[in-house]
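Here you get one chain, nothing else, as structure tokens; it is the form predicted alone.
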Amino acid sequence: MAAERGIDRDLLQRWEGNPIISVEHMPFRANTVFNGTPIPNEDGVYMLLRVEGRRGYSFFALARSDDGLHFVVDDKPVMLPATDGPFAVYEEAGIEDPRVTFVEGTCYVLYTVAGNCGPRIALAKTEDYVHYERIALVSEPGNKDGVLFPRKVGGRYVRLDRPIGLGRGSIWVSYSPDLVNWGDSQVIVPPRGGYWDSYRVGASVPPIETPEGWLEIYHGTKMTSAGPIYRIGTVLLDLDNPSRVIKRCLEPILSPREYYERIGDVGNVCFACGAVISGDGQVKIYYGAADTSICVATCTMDDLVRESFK
């Protein structure tokens, strides 16, 4: 007799050809392939892919997909570190964790440069999505986890950010005039002693809007003597106001179960980088998984509000 179904364990249904991308589906050499960014647009939904190189350096490259579950990766990169320019000594040690926000008709990138002068965030814009121009670096070193809202707030660009600071890890929320020059910053949501998010906490996905308030799919993390465990978490924040935290959950929405987010470069992730909602109020939201895949599971808009927040 088959033994009956237990409840499920996580608010996020995982698909079930998890993983939807991986080192497998590279058209050329990789070692991994993880922190992707959707893209919708007319033609469904394309992947900004972060690629661990062969040379151990990360790089972009893009995936395109009709239903937003299968994916062909284009032959070449699409944005490789800077080799000269302002942005060559600081993308050393390659470039990470690109997302994608639209923003008053123009496709922006936050993502992370990585050299010997510690992390930093960066913008870039794109018109096609296979050509990239950077624009600035828009924060310090010891910065990543940049996502841009998708509209102005009081007549200022808003972002998130992940500032390290003696050695702990809070999501900041930091103003803009012009998306280049920063400041106002102010931390939001800090790590909680005794919770599943008590070590280190991040943005994960440009925040969403809805009526009750902007909703931010972040990732937290847990110490354990085996090392840290990245878990999916939620927190709204005040339309008007969004250093002002309204809500923020209690318990993850998702935490590394099967084997494809045990089992990796780096165990024990799930690392959420982007949601696409369809107009049924379906939610896809895709994640890295163990530092080596990116998967993707579901909920409803409604859920995700409503369910998170018990």
Contents of the next structure:
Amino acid sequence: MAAERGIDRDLLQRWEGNPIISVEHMPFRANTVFNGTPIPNEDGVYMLLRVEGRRGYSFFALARSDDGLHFVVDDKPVMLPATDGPFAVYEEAGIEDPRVTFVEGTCYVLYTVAGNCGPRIALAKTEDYVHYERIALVSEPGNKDGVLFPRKVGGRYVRLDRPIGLGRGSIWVSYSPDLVNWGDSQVIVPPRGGYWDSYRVGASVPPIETPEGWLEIYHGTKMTSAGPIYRIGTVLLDLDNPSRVIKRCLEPILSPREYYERIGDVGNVCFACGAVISGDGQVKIYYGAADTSICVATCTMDDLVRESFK
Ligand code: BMA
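Form predicted alone done, so how does the form predicted together with beta-D-mannopyranose (BMA) look?
Whole complex next, starting from this chain.
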């Protein structure tokens, strides 16, 4: 067996208690729960979860944990698709894949609105993690996977996202003076022919600042005759100019292998939406598995910044 011969199949180590949140943990009826984003705070680690309800559209719930491994889900959802106001028409088919970033002390959430005009990225903020104030729709249709940088760069807010052009999804960077108006958009990480990320790539985890550069943990897909396989990889961006890619991993750091990643509503999916870094450099990466549960895998910052690029 590979493990007995000292071969790790993936750079990330799955926690043996995976999945950490599944529909069995939900205090109300739901179809699935997946793609949760962690919110480290003074009380431990909370997680904003994407829940797909039994009607078929998604909304958000909150789970709370002392240790980042064992979570208890609040009794009621914390954010439902808007039914009136300017967001309603764009959220008709649900709200999906939240990603939380603290910027200048404020907890912001970029999320995907799923409407009948195509997906867009929206921005909200929260003070207590239970109530969410919508701020703006920040992209045109055909865009998903928005992640906000944790600080301004060169005096501007920065985000990554994934517009679709000619059926290809690439990671783009955009800049903003006020978090509402975005521009200076440039493609930085396109799909890579012949590799595991040859079909589509998108931002996954809000960028992590390291001395070497902005570390982005992204998802990449390869198309097969049975559909896409979603894997997780890394790319390092210039600290002062995030439009410049310094390094991109050659191999994924996590690939679907376990039954809970292979089998589910959408099989063969590992889809990260956030990470928590401890003071000692240990990293927990939270990922949706097969669009059916939430899992965690661990590594060190050294693994991400150095090993993943070997
Ligand atoms: C992506 C997103 C994710 C989902 C993934 C796999 O496009 O929609 O929400 O987890 O596909 O189905």
